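Next up is one chain by itself, shown in structure tokens, the form predicted alone.
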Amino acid sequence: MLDDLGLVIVFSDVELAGLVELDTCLAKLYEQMQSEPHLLHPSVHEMAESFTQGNACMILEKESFCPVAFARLIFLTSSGSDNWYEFGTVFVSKNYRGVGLGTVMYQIFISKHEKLGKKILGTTTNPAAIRVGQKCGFVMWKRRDLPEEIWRSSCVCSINKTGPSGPDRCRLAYGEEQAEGEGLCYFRLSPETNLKQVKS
């Protein structure tokens, strides 16, 4: 599918080397991301760090090497023998939405990291991301059904989003008493993580 669209996916700075400079790509993505209300807007440095650690993927146009999509895993915490990561900063350029790039990143990138034993959750207020995640097997969880250290490590939104009580009583969290209306924040577990969590 990526070939048909003239695109290529890369998972590390080593794969990107010789094609284009990482910071240049990420600066272009950063600019495009600023108009997205559902993203937490990481810095170019934070995205580069994820990429060089092998915890990010980028989709580029084959000819121009212009970046059109990005996603990364953000380390949350260690719980027992498990390392928990959040699937975040999932971005697809407006010109490439609706062709399945989000699905590609969910399926290829998440599968690659699940095989390494990483526990993966995603949080989002974006209805499109929720639909793609469900299509790829992500399962919704009420945040307080997860271990407290896990959901706390993921609740990093500003007070403007969470409300004056902060993450303990976030006004957006799905499954909380005060959560009403649209724009709720949904916690979702990747297929493999969900299976492990249900069994534990």
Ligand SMILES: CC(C)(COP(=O)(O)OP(=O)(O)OC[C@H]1O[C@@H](n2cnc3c(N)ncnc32)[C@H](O)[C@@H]1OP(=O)(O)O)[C@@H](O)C(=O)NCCC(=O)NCCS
The other form holds:
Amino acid sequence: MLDDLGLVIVFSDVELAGLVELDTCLAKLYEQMQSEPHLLHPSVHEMAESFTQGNACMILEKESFCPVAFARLIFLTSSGSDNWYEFGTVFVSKNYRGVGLGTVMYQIFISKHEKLGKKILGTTTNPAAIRVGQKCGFVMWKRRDLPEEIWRSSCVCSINKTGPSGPDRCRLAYGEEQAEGEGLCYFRLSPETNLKQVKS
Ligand SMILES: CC(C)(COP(=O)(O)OP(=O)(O)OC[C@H]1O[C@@H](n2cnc3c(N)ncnc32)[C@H](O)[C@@H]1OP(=O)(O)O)[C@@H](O)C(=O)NCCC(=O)NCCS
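Following the display of the form predicted alone, present the structure of the form predicted together with the named molecule.
Every component of the complex follows; first up is the chain already shown.
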């Protein structure tokens, strides 16, 4: 599918070597991300760090090397022998939305990291991201049904988003009495993570 669209997915700076500068690509994506209300807006440096550590992916046009999509895993916490990550900064350029790139990143990138034993969750207030997650087998959880250290490590939004009571009574937290209306924040576990979490 990527091939048909003239696109390629890369997972490391080694794959970019000599073709295009990582920071140039990320700066282009960063600019586009600024108008997105559902993103937490990491810096170019933070995105580059994830990428060079092997915890990110990027989709580029094959001919021009113009970057059109990005996603990364952000380390959250260790719980017992498990390392938990958040699937975040998931972004597709506006002129490439709706053709399946979000789905590709959810499927290829996530399964690659699940195989490495990582526990992966996603949080989002974006209905399109919820839909992509559903298509890819992510399972919704109420955050308080997860171990506290795990959901707390993910709940780092500013008071502008959570409301004055902060993360404990976040006004966006799906499944909690103080949360109501549209734009709620949904916790979702990746398919493998969900299976293991249900069993344990
Ligand atoms: C979320 C995002 C990554 C999805 O990327 P994408 O490449 O368009 O995703 P896909 O094409 O694989 O699938 C999109 C799906 O969402 C659906 N969708 C789009 N807008 C929707 C909406 N408002 N409500 C519900 N579903 C919606 C599409 O119909 C499609 O589902 P379908 O295949 O069943 O028709 C992209 O919209 C984006 O970058 N948004 C801005 C950044 C952002 O908010 N990221 C999420 C932060 S947590």
